[in-house]
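Starting off, we have a lone chain in the form predicted on its own, written out as structure tokens.
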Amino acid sequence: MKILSNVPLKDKTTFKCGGTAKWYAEPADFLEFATLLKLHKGKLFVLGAGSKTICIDKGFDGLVISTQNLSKICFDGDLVVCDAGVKFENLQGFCIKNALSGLEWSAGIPASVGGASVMNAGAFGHDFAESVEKVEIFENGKTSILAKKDISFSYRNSSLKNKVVFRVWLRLKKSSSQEVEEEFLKFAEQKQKNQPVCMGSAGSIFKRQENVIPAKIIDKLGLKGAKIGGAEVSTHHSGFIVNTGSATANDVLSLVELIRQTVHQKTGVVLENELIVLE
């Protein structure tokens, strides 16, 4: 396994901007993954699909381990077991092929299963926790399996943070391939219509709170279309910040802070950022 130096993370994240990782590795299997985790003693970050991650322009002075090669999907009895690096688009194809329902809402989300578990990814009133049955984690030099009852899931959050996810077992429902595919297409069309899917972004930047929908507040305060450098509050959906093509990580993070400060000053609401910042 090669450990590379000074690897640009803008090529590994959906925002398409930011600095480099001092060290970067893509383990081929779980043995290599576990070996890296055991041996490395410095700063460490495990990167999935990079859909909620941005690295500061100065770079990350540590090791980034990508799960992209850990991409196996198979059956374990009546459960579907996915390696941490399985991307939603591949899981979608598996569900259609095997007539499995329950994840149609995830159409178009550029996430990996590991990251989706940790962040409890969701859309259209659904979240990943609905389907999770158990999770294999690596912690304190060894692996263990947590049942769903031993994991605390909440809105875009879970007790899996600060743990390394290896595998996830999902309980899905039998359906028909045609119905599953039609539902995936329906959600994909809604996403295409309502979100800036063709531009670099990290999806929704701020978490919804009880009675607080960030996009509506941002709209009301006239921040839709606000720009700093190459970063812009999307004119398509103001809950998104997009890279118009030349954004730096500093542009994005400065715009995030401008929105947070403006919303707090004008409304008293403290918006919570969903973005993971590597620094």
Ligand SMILES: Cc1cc2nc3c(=O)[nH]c(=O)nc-3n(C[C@H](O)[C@H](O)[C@H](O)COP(=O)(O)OP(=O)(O)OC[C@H]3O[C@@H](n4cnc5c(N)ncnc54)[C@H](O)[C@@H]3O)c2cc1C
Second form
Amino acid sequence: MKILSNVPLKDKTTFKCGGTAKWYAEPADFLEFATLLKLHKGKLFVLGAGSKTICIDKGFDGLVISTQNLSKICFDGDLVVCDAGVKFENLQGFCIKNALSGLEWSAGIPASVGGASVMNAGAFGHDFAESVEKVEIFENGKTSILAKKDISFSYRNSSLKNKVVFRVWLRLKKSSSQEVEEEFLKFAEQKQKNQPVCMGSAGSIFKRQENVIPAKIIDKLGLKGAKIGGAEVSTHHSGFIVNTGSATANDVLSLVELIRQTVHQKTGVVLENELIVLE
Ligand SMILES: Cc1cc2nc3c(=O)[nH]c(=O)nc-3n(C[C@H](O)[C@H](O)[C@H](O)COP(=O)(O)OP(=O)(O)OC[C@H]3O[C@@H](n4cnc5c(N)ncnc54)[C@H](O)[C@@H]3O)c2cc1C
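Could you switch over to the form predicted together with this ligand, since the one displayed so far is the form predicted on its own?
The complete assembly is shown below, putting the previous chain first.
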């Protein structure tokens, strides 16, 4: 397995900006992944599809391990088992082919299965936790399997944070391929209508809280379209910051800070970041 140096993470994240990883590897299988995890003693970051992550412009002075080659999906009895690097797009194709319902809400989310379980990705009132049955993790030099009851999932968060996810077992319902495909298309259309899906971003920047919908507050305070350098509060969806083409990570993070300070000063609400900053 090659370990590369000074790899630009703008090519590996959906924000399309930011610095480099000092060391970078894409293990081909779990043996290589586990070997790296056992041998590496310094700073470490496991990268899925990079759709919630931004790396500061100065770069990350450690090892980034990408799960992108860990991409197998198969059946284990009546459960579906996915390697951590399986992209949602491919999982959706698998669901349509095998007439499996339960993940239609996830259409258009550019996640990996590992990232989605750690972040408990969700939309339209559903989340990934609904379908998760068990998770294989790597911790203290060995793998173990956590049953759903041993994992705490909450809004865009889980107790899997700071663990390494290898594989995830999902329980989905038998349906018809046509129905599943139609539902995926319906949700994908809604996403396209309401979100800037064609621009560099990391989805919603701030978490929803009880009685707090960040996009609504940002809109109300006139911050829609606010810009710092190449980063802009999306004119399509105020909960997103988009890269207009030339954004640096510093532009994005300065805009995040500007929004947080303005919202706090004018409403007293402290917005909580959903974006993962690699530094
Ligand atoms: C256009 C767009 C739309 C989006 N819409 C939504 C939406 O509707 N709902 C939603 O919830 N999110 C949405 N997102 C955000 C994003 O897709 C999710 O947060 C997703 O769960 C992140 O998965 P990832 O694999 O890209 O994670 P990454 O960005 O790669 O990583 C995120 C975190 O997970 C950790 N991680 C990743 N893989 C592993 C692993 N195998 N083991 C341990 N830790 C791991 C990373 O270390 C990091 O802390 C959107 C993003 C974009 C760009």
